[in-house]
Amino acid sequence: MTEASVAVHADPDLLAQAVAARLVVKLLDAQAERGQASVVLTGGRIAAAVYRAVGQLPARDAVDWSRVDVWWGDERFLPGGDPERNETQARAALLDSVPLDPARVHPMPASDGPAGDDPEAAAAGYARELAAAARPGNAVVPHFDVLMLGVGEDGHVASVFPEHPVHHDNRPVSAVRGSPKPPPVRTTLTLPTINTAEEVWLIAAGADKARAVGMALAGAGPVQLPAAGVRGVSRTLWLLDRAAAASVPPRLRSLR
């Protein structure tokens, strides 16, 4: 695992377009070297904002969508279709406009799914889904080469929240249930799954999640701060606007 590097950008616009391309030639590297990439999405505004920017980047065609699979960091357990859910707002900002396989799009189960209301069932599914799509001699998770989680005011990523008892289940996806943020039920990746991705990239704009930013960055435990947990395999990136890295000290700073 590797230290976190911080990158800074003047305001959320120059943020999301500053992902939004350092995206683009993500996969582009990963299908120049293993002829395919895979990315796990998150949801929130800057996140859409992200997406959105992808779809108005020209170089945005040079990326084989056909050879792209996508998968979820977390999802809100409602309804197919529900615009809360992070799949309907990453399909609206970007997915239903670029050329995507669709068997290799793998939204994590709707409430009204083939695991109907239960979310732990739900969540298993998904635990197949991605052992199912693991290379040989990896049988729990696939390859992921970036996988972009935001960052809650408390510290919590993807629907990973301080003190929860998901802390404590070790399998790839579990149930969330209690949720302190709306809707209560959820289901998620785990911090274990979430580490074993090539890159992870945090991503927070808003002066509301400078503490949690500065807590994470200087150390706190993942237990009471998850997003200080999450570390990718050969790269851990924060990108922040200004606001959000109001409390990084500036030796951890690269402003752009």
Ligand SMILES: O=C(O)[C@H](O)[C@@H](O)[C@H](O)[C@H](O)COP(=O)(O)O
Second form
Amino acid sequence: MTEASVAVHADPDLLAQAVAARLVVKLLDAQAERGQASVVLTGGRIAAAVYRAVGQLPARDAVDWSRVDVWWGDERFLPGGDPERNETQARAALLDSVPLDPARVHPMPASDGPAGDDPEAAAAGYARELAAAARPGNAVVPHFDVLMLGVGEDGHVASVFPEHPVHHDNRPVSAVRGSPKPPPVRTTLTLPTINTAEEVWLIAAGADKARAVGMALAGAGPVQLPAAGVRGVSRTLWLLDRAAAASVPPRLRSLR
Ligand SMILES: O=C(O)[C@H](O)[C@@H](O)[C@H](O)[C@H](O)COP(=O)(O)O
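Switch from the form predicted alone to the form predicted together with the named molecule and give that structure.
Let's see the whole complex now, leading with the same chain.
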């Protein structure tokens, strides 16, 4: 298992700028190697700041956006276009301003979508969409070059919350009811699916994240602290601001 690495930036704004720059380079590298790139998006405040920062980078135009696949790690199960949906936030912050191929943008279903107001059917539908894009062989999900995650104060990632039944769901995508973070109904990739990504980036800003970040890096259990159960295939990268990094074990700190 690859050991996690940690990069610390002075404040949330610099963190968002740095993650945006890394993301553009990651997409360019993937396209240079494979002719295409795939990214899994997350929700929350720091993710929105990253998307806005990508949108403002001149180098964003070096990416061939028509050959980028966009997936989501989780979604709030609300009607299409609801401002609280992670999809709506990502579209407003970045996706609407870059020339993506709409067929390669894969939002998780909305509660007023074809699967109806049933999060289990929505999760199953998204699992089918992932499987349809998987490489031939045994894979049930496509290759993800980079999967980004925000981190909750309680250590949740995507919509995998501490001690939640989702930990016992062995399907690739799970419906979540009773989320402690509103709204209560969501869909999410499960941890084993998240961990198929080549690189996973956990992004957190603010002192209220310090405890969860410190415990995850110190080796907490994934059921109690889901962020501790995240591992990218070739890289697990924690991208933090100074406040969120306050309890990172000293041997892992590379303060900037
Ligand atoms: O749908 C969501 O709410 C998320 O995907 C969730 O996992 C989020 O990324 C974290 O809660 C961090 O959010 P903040 O960056 O806003 O703290």
